[in-house]
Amino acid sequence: MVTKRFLFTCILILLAGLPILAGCAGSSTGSTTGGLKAGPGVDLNKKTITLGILSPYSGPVAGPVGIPIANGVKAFFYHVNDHGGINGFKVQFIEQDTQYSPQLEVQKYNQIRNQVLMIADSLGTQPTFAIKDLAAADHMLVSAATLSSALAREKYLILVGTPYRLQVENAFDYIVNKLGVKNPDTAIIYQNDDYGQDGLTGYREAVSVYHLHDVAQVSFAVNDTDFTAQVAQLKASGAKYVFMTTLPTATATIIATAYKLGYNPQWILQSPAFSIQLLAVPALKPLISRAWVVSQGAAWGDTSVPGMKQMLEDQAKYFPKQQPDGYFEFGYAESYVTYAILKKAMENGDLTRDGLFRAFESLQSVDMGGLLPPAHYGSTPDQRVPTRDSVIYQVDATQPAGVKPISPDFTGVAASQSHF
C-alpha cells in the first residue's frame, strides 16, 4: 500500500529536480515552438531571423564594392519583409564594418556570432577565409561575396557565381576560340594574396589548354600604391593581352601608369577589378574604356530577364540614391540563394544552423531571376561550384552600369573540364 509519507518523499524529489531540469533547458542552443526548431538568431515569439553582414563600410574598398553589395542584400530582404516575410518571419541584419581587413573580420565575427543564424554577406577572399575555421566550428553558413575557387572545398562557405579561376580560363577561350587569335602574347598582373593566386592558377591552366605565349607573370602587394616597376616589366615583355586580378584602386593606377609609359595592351579585368566609379575619373575614363571585364549575368536595365524589373523597383524604393552598379546587382542576386536556404529549412521545420546546412546541401538548383544563371549545388567540391559560365563585357561609359556585353554567355573548354 502506498503511504502518504512515500508520496510526500516522491514530491520532494521531483521538486528538487526541477531547477536542474530548468537549467538544462536554458543552456540549450535551440528551442522549439509549433514544431519549428530554432537556433541562434531566430526569435520564435517575435518571428524574426537575424543575419549578419561583414563588409567594408569604410576604407578604399567600401564605396566601389562593399556598400553596393550590402545594399543589394538588404534591398532583396526588405522586399521579402514587405511581402509577408518568409512564412511570416521577418529578416533583420546586424552589420559590421570590416574595412576589408582579415583581422577586423575575425573581431567583428566574434562580436556577432551568437546573435545571428548565418552570415548573409562576407566580402573579400582574405577576410572571408580568416573566419572559415570559426564558422565551421560554429556550423555557421557564410554567403561569400568572393568567387575564390577554394570556397568549393569549404562546406560552410557558399560560392555564388563562377569562380575567379574559371573567369580567367573563359577570357582566354574567348580570345583563342571566339576571336580566333592563336598563340597570343599574354601576361597576368595579380594581387599577391589568395584572390590573386586564384587568378594565377586560372591563367596557368589557360596557358596550357589554349597554348598561350606566356610572356610575364607579375605580382604586387595588397598595399602597393606605385606600380611603375610592374608596368615596366609588362611593357618589356611585349604582352598584347594582359589579365588583371586586381581591385579597382589598383586597376586605375596600373592603367594610368601604363598610359604614361606608352603601353596600351588589351586589358582584361577580373570581375572585382572594375567599378563604375572608375568612369567618374575624367582622365581615366578614355583609358579604361578599351578594357574588357569578365563577369556574368544580366546587364543593368535588361528587363527581358524576370528578376531585373523587381530589382530596379526595390532599388528605387529602398536605396533611391544607389546608382546603377553591378555590385548592387550581385548582392541582390546573392540573396536568392540565402532566401532559398531559409525557405527550405523552414519547410523542414528546422531553423537551426545544422538545419540550414542540411537545407543548403539539398537545394540542388536555385533560380536567380535571370540576374545570374541558375545556381546548382551539391555536397562535393565540384558540385559546390554553382556555375562555370562567363560573359565578356566592354567597359562603356554610355551604359547604366558602365559595361556592355560583347560575347554571349558561354563556358569555355578549360572551365568545363576543371576539377576542384
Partner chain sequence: MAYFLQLVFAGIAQGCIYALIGLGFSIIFKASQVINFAQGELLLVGTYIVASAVLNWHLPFLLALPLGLLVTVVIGLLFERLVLRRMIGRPPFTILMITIGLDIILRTLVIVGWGSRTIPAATPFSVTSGFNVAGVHLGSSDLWTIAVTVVLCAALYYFFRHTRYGLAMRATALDQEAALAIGIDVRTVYALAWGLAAAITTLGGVLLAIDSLAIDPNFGNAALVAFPAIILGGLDSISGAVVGGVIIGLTSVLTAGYESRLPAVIGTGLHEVTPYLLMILILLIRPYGLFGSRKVERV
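Numbering follows the first chain given and starts at 1. Everything numeric here is computed off the predicted structure, so don't read it as measured data. Note that the rigid core is defined as the largest set of C-alphas that superpose within 1.5 Å between two forms. First, how it differs from the form predicted together with its partner chain.
After superposition on the rigid core, displacement of the C-alpha of A221 between these two forms amounts to 2 Å or more. Once the cores line up, the CA of Q197 ends up 2 angstroms or more apart between these two forms. Once both forms are fitted on their rigid core, the CA atom of G85 lies less than 2 Å apart between these two forms.
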Given for the second form:
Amino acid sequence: MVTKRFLFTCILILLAGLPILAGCAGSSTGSTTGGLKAGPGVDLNKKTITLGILSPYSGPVAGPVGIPIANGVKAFFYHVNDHGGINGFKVQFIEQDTQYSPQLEVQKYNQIRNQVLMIADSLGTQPTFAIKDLAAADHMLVSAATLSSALAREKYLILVGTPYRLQVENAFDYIVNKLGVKNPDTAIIYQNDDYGQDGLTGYREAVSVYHLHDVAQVSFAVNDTDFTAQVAQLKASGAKYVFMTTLPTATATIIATAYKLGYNPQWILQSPAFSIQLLAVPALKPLISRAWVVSQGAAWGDTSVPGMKQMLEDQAKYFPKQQPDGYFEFGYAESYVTYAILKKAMENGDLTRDGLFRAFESLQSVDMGGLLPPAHYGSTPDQRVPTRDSVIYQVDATQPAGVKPISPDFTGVAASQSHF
Amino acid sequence: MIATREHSHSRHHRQELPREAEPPRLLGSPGRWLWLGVGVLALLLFFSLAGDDWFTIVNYCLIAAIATLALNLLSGYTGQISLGLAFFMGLGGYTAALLGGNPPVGPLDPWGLGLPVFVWLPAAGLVAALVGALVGPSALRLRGFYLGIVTLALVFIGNYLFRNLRFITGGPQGRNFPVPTFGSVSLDQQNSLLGIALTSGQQYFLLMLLVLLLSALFVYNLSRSRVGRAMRAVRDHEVGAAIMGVNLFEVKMGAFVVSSFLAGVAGALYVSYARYVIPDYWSLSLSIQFVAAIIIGGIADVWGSILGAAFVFALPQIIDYFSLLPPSTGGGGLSSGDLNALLYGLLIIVFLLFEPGGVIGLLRRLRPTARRLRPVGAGVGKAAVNEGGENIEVVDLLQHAPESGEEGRGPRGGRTS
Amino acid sequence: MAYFLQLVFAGIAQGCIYALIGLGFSIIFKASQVINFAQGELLLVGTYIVASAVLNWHLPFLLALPLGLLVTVVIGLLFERLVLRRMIGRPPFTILMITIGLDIILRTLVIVGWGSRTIPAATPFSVTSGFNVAGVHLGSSDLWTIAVTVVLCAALYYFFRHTRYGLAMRATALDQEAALAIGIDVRTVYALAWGLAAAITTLGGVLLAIDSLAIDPNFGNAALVAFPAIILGGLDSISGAVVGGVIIGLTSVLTAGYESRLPAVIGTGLHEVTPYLLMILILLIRPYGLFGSRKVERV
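Please move on to the form predicted together with its partner chain, as the form predicted alone is already shown.
Next comes the full complex, and the chain you just saw is listed first.
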C-alpha cells in the first residue's frame, strides 16, 4: 500500500512536471533557415514573431492607461498582419498583467522572456526600472511606455516621446520666449513620488535657465484628499503660472479648491495630469477650460497628419469600443518604432535579439506618421532621448480629445541643453 | 512493521509528558519522514525540471515564507498583533542596499559600499533587530489593536523616511541592487556547483531555501524550548503567565527583536532578488499580506507559515498562470486579473469561515483516516494499525488529534453564541 | 492670519470627515471588538453609487444620497449576517482578516463595474458657494460637513443614552454574556452596529467627494487616515472618535500648510506622518487613547 501510494504520488508529480519540461525544451535559442537568423520568439516555419506586452490589465492603472496603450500597440500590428505582415511574418503577442507592480513585472518578465523576441510595451517607470537589468542581461529590447527621464541611460530601453522633465522646461520656454513674459512669478505643485520628482527636476532647471521668479514648490501625498493647505500656499505666494505634476483626480480637486479660495492662476498640466474625463465633471468644466496641457503630437482626430486616418480606421476596426484617448495614440505611435526595428532586422537577415539591437542602433530616425514627432536614436544617453519638443494645448471641451494646440511644435532652449 | 513499532514507542514516550509541554513535532515519526521524503523528491523534481518562470514565483514565495515565520513568531506564538512587518523588512532591505549596493557614480546616486553578501545579509537582520529593540519598549506597553495600529504607524513613518533619505534609498525613484556574488560566483550567471550546472533561478532558489530552512529550524526549536512555552503562555493569558513567573517584558521583547531580525533578513533577500527597490514597496498592504499568510496558513505553526506564504504569495500567480481568460478584454469588463482578485478575496473569506485552523488545519483534517478515527480515541488506535497500509496515517493522527488543544481554541468553539 | 484661519477651518472640516469615518470604526469595534478594514471600500462603493445616481441616472442629490446609504447598509448587513455571525468567538485577528477579504472584493467590483478612470463625483453645490469672512472662505460643502457631523453626534448621543437599541448596544459592548442574560438580542445589536457604521462612513465619503469633485478607485484610502483618529480618541469611544478626528484633521492640514517653511532636511510628505506621530505621543502618555477605557485590555 505504502509503495503504491508513493508511486502514485511520484507519477502525479511527474505528470505535473511534464508540461514544464516541455516548456523548457520548446524554448530554443537560435536557428537559421534561408539565410535568416532567428532568436527566441521567432518561428521560421509558421512565420511568426512573438512580442511581449507587460502592462497593467487589472487594478487602478489598467483602465485609464494600461489597456488603451496595449490596445494601441495591438491595433497597429493587427493592421500590419492583415496587410501581409512584415515580409510575410505575422506578429503575435504574449500579454501579461503586471498590475503596475514592479515585483509582478519581474515575475511576468521571467515567465515570458524565453518566448518573446522583444517587449513591445512595458508600462510604467517603476515596473520598467525593475526589469532593466534583467533585460540588459538578456539583450532584450524593451519599448518603454513611460516618459520618465531616468530611463534614458539604459541601453536596451526604447523611449518614445519627450520626457516629463523636458515638458516642464518647454512650458516655461513658451511663457518666457513665445509669450514674452519676463521673470514671471511661477510655482509647481507635484505629488511626492518618482513622477512628481521628474517634474520638479525640470521645474528647477527651468527656473535657472529662464530666470523665473520661483515663489513656491508645493508637494502633496498620493493619498491626500484635501488640498486646502497646498492651494492656500500657492495663493499666498501669488504665483501667476502654476505647473501641475499631478494625476487627474488630484488635478480636479486642486483647481476647484483654488477657485473656491478665489485664486485663479494660469494652470499648466503635465500630460498625465489631464484626462478627458475631467471635462465630464460639470462643476469643473468651466474652471479647467483656461488650463494648458503640455504634451506633443497630433490631437485625436487631427487628420492633417498622415498617420491619423489609418489609426482611426484601425481603432474602429479592431477596438470599436475604444474612446478617443491619447494613450491609445501613444501605444499606436510607439509601435512605429517597434515595426521599424523588426523591419530593419529582417532586411539585415538577423532576427535575433542582438540583430534587433543592431537594427535599433542603426535606425537614426523613425517617422510616426505625424502622431508623434519623428524620433531620433543614438547611443549616448543624451541621444537616447528620442524627442525634446512639446506642444502647448489649451483645454477645449469642443475638441474630440478635449484639447486644441495653441503653440507650434517646438523645442525650448532649456530642453535642447538638458543632459541625462 | 517498523513503522508500527516506532509508533508505539513514540506514543509511549509521549504519554510521559504533559500535552502542553510538547507541541507537535516537526519531524520525528516515520510518517513524517515519509512525507519529508516525498517533499524532498518533489523539490528535487521541481528543481531539475522547472523553468525560470516557476523559479521566480517560488523564490519570491520562499522569501515571503521567511517573513511569515517572523510574523508568526511575534503574532502567532506570542500573541502580539503587528502590522509593521513591512517596516522592518524595509529596514533590512535598505541596510542591504547601503552595504551591498554599488558605489555611487554621479553626485545624485545613492550611496553603496559594495560589500559582499556575508556582510549585508546578517547586517540587515541586525539593524532591523536593533530598531526593533529601540521601538519595542514603548510599543509593547500597548495591547491588542492599539499595538496593531502603532505598528501600522511604523509603516507610514518608515515610508516617509524611505522617501526622503535619498542618499540611501534613492528617493521615490528607487535604487538598484547589484547581483549578489559569492567570491567569483555571480548569481545571475550560469554556475556549476559540485559539477552540476545551475541556472540563476536555481542558485537563488538554493540560497533562499537555505535561509528559510535555517529560519524554520530556529523558530521551531525556539517554540519547543522553555522560551517557546513562555511565549505561548503570554499569548494565552498574560496575567497567568506572569503569575507562573514568566517575565512578560523579556518574552515580548525577545519575540519582537527576533521577529524584526528575520523580517530584516527577508527584506534584504527581497532586494537582492528583485534587484530594484522603491519606498512604496514597503507598504501597509505588504504587511497585511503577511497577516493573511499566518492566519490562512495556521497560527503558531512552522509548516503553517510556509503554506500560508505559498497561499498568499504564489497562489494568485499560479491562478494567473493557468488562467483561461485573456489578460485583456479589449474594452473594460472583467479581466483575468480582476477575476483573480475576486477569487482571492472570496477564498480568504470562505477559507476562514470553514477552516479555522488554516491550511495546516485543513491538511490535518483531510487525512481520510483521521476523520474516521477522531472520536474513537487512542485506545482503539491499535486496532486501526492492524488494518495494514494505513498505519502511516494512524501515527500522524495520534500525534495531531488533539490539535485544538494546542491552539487553545476549539475549531467550532463559541459558534453558537 | 487669514492664511492660518483658512487652514484651521479646512482642518476642522477635514477632521469632521475623519470623525465620521472614525465613528464607523468605533461603532463596530464597540459592538464586536473588531476593526473593520473594509470600511474604506464601503465608503468607496457608496460614493460611486451616489455619483452614478446623480450623473448617469439623473436623480436629485437628496434622493441619490439615501440610495447610496441603502446599498452600503445592505452590504454591511449581508456581510454581518452571512459571514461575521459565523465568526463570533473567533480571535479578533482572524475576523480582521475576513474584513480584508471583503475589502478586496468590493474594490475589485468597483473597478469592474465602473472602470478605473477618474469619474465625476456628485455635488449639490456650485464650487464657489459659501461665505467670505475676513479673507477666509467658508465653503458651503465644508459648512455642511461640520453641521452634519455635529447633528449626527447629537443624534448618536441621544441614541446611545435614551433609546432601547442604543442602550442594548452599550450593554452588549460592556459585557456580552450579561447582555444575553438580561434578554438582549445580541445579533440584532451586531446587525445594527454594521448598518449604522456603513451608513455613517458612506455619509463621510459622500461629503468628502463633494470637495474632491472627482473620484477614482483609490478614494477608499481616505479611511486609512482615520486610523490615528480613532486610536487617538480611544478605540471604543464614540466621542473619542470625533475629538480624535478633528485633532488629526487640524494636525494634518496645518503641517501641510507650514511644512515647506521648515528646513529642507525635513523633506516632503511630513503631513502624512504627523497624525501618526501625534498618536504615538498620546499613546505613550495614555495607552488607551484620550477617551478609551482600560477594558480593551482583555481583548
